[in-house]
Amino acid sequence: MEKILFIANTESDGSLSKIALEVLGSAIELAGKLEGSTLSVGLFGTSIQEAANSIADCGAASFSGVEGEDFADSRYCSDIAAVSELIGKSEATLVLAPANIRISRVLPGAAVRCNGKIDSRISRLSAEGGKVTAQRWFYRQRMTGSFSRDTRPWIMSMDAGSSEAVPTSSGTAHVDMLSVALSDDQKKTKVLGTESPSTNAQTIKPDANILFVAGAGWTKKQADGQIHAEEAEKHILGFLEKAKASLGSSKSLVDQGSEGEAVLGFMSHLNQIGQTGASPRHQKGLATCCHGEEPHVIGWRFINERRAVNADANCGWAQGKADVLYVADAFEVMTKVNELL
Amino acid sequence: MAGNNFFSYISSFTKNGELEMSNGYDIVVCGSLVPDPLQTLEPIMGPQGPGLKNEMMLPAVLDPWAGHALYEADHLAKKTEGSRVFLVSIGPKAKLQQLMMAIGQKASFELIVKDGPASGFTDAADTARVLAEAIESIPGLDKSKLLVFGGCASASRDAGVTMQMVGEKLGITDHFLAVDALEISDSGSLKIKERAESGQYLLSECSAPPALIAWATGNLPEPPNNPQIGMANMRKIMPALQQAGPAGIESAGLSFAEVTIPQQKRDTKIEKDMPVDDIAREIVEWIKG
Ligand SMILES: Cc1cc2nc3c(=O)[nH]c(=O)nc-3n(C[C@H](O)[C@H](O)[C@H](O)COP(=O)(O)OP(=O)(O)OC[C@H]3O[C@@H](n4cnc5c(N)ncnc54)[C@H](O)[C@@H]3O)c2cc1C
């Protein structure tokens, strides 16, 4: 008989994030497929009652929480104390949590402390005849594997999009507040705050409908033998603003900063898409001046509709990696696109 | 105080008997090899579970994020006198030897090898256990100076869990994930920038080592090959490879049902002669549609 525990941190405004509500959806579905199983919820953060109330009607048999100023910030030492306590007290056999950065940092350590096993970034869970099977990507989105484990607790973090987000309501949840006290040693790390990598633009927007990817071509010599980095900046920022797009980059373009070549001021390593970058989720993606090599395109796995503008008809996008490839000068095309937008 | 620890302890006394405070760190980088990302990978199911077709033949590279960790370790060690850098690798010995020919020229380190699989399908918990044991066995390891580095995720398993498990097993309780910058303040505290949600950085300050730092790309370019470093490294790397014992990784209790490559090839429409105005109009319609 499986005891399922859904764990999440609360956001700074006391709510649960979209990915947390999606994973709760997966936990509810899984509980429905495992006869005799129970579902409980464990939350941690500054103050968790509001979040618990928002999912009071989700069907969980019990709610527990760890709260207080010590748990406001994303910090390993305090988070692991909270998460281990929530898992330990619940005696859960299956633990599901969102694969956000805060949870991803702490969950593996919690698995060690709780004598469990962990699998991260699960994209789907299924259960048949009482056996739970998890699915995730391997080799950076190149292949998927389905597997199961005998060990309990089996602790899993789940990627965005694993299920529909559970709608929130305004019920009243009875929360069993667990007391977790931190020693001075557990406060060796102080969180100082957050910082935007570039001073002049917030370019990464996970909720945007479209991802605009800029490649190294934008800062390469053009037909006139000159580099037009300033013009490139204008086109890209203009498009981001008008289309409310999120900005991605190829590795070559972001690496140029450390290699001393022409750079786009608002671009940082955080924008990089691909093998050693991000794999964001957007409905549409437009690649410009980017060759579409395999290590880059791996990061496009979760972009549904893909178009590319490239001067080279034989670039990677032409090899079945985009739906449409426009063989054209991206400077000219983006000037027009921005005019029309 | 047993064995080698004793020697590192007495060597930290100066001639007049005072305890000399060394600023150096013991930086241990965990990293192994992955298939070159330009290769096509095909999964196969074997009696021991899944693997890659012709896995031993595939050209390999140092796992990219672990590579950044190694370059950052080298950089920090050069800035901080008295530091030592170790690279702990679990992988097939023969392939690691090939890899070391290239990596050994880029940064100074001592190599510790466990002969075993570097597959994306092994259990991260086993990998972490073996890495932690290997780190514990480093002669004269001083945990008060210990910085454990690694990549924030591998390009094989891509789980982002191994380093934290290594840290826990070593009793390190300050962990940082997806780090792009580490700065040591005058007081010796570690100032760290971690990647956070929505393209932000989380800034933290950890008063002192030990700490575990799982790197993202950092800010350093890949160092050029330096044959002199290569020569110096190789004197220690070759014996380390020869002495490498088996890792003993079994992935018990983990069973794979299947591994597949999803269909991903699209039927690309290539517009070669479309006027720019028409391209722009079509793109805008598509965006708005
Ligand atoms: C271990 C490893 C990991 C890697 N990880 C990543 C990763 O995470 N992400 C990533 O992106 N890459 C990664 N790479 C690098 C990858 O293989 C490519 O080198 C990189 O993606 C190339 O970037 P690019 O397409 O921007 O540049 P280039 O290859 O230089 O291509 C520039 C393109 O711009 C086009 N162009 C130039 N001017 C114009 C114009 N006016 N109009 C239209 N088109 C124009 C050119 O035709 C060309 O196709 C990795 C490589 C390795 C070995």
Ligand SMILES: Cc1cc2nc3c(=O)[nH]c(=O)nc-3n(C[C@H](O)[C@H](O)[C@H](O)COP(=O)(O)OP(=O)(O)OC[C@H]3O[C@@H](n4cnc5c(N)ncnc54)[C@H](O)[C@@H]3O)c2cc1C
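Positions refer to the first chain, counted from 1. These numbers come from a predicted model, not from an experiment. Rigid core (definition): largest C-alpha set, two forms, superposition within 1.5 Å. Compared with the form predicted on its own:
- Fitting the two forms on the rigid core leaves the C-alpha of Val297 displaced by at least 2 angstroms between the two forms.
- Positional change of Cys315 between the two forms reaches 2 Å or more at the C-alpha, relative to the superposed core.
- Fitting the two forms on the rigid core leaves the C-alpha of Gly88 displaced by under 2 angstroms between the two forms.
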Contents of the next structure:
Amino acid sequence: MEKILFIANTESDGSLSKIALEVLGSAIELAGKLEGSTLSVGLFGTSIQEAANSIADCGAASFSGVEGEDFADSRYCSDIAAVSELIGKSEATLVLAPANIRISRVLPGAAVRCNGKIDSRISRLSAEGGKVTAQRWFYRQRMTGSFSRDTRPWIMSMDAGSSEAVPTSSGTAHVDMLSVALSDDQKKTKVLGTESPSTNAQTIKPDANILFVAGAGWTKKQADGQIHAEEAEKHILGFLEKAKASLGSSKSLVDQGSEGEAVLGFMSHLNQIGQTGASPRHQKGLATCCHGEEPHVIGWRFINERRAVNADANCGWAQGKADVLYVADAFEVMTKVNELL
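Now the other one: the form predicted on its own, given that the block above is the form predicted together with the ligand.
The next block holds one chain only.
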């Protein structure tokens, strides 16, 4: 009989993140497939009661938590103590956690303390005949592999999109608060504050509904024989602001600065989409001035609806790689789109 523990940290406002609710959905689904299994929830943060109440109807047999100002900020010594305590008290055989920065940093150490095994970035879980199988991506998300472990506890961090997010409710959960005492040495690290870029400066937005990808054509000579990089920046940033979209780039655009060509000042390798970049998961994607060749399209494998703007009717997007291709000048199209927005 498997004892499944869902473990997560609360956000600064006391809520659970979207990825945490998605992993909880995976835990609930897995518990339903394993006969005789039980599901419990472990939370840690400044205050966890509100988060526990929001998922009180998830079907968990028990809730436990570690809370206090010592666990408000991400800090290795305090977080690993909280996570290890939650795993140990629950006597869980399977531990599922969201693969966010805070938990991913401490989960391997917690696995060592609990004499368990850990696997990271799991994308899917299944169970058949009482055997649990995990699935994850390999080779820059170009192939998947499935595997299982006999060692318990088996601890897994799960990627976003593993399941549908569990809807929150307004119930009341009884939480067993655990006491975790920290020494002065464990509290040496202090978080003095946080600095975040403005909304306009932040171009990478994983939770945005739309991904806007700019290709090298934006900084090439246009119909009048001139380069209009400043105008291109105005169109792109205008769309990102109005549509609250995330920004991606083809490899050629982020690399051409080293070749002495015009570049977009806000573009970096962090925006790169494709075989050597990221594979984002947005509802919709709009590629502009991109040719839609294989390395770039690989990064679009998880985009649900794909559209592209390209002046070349024979570009790669026209070969069945886009749901809709607009054969037009991207400058003209985005000027009109921004006016409508």
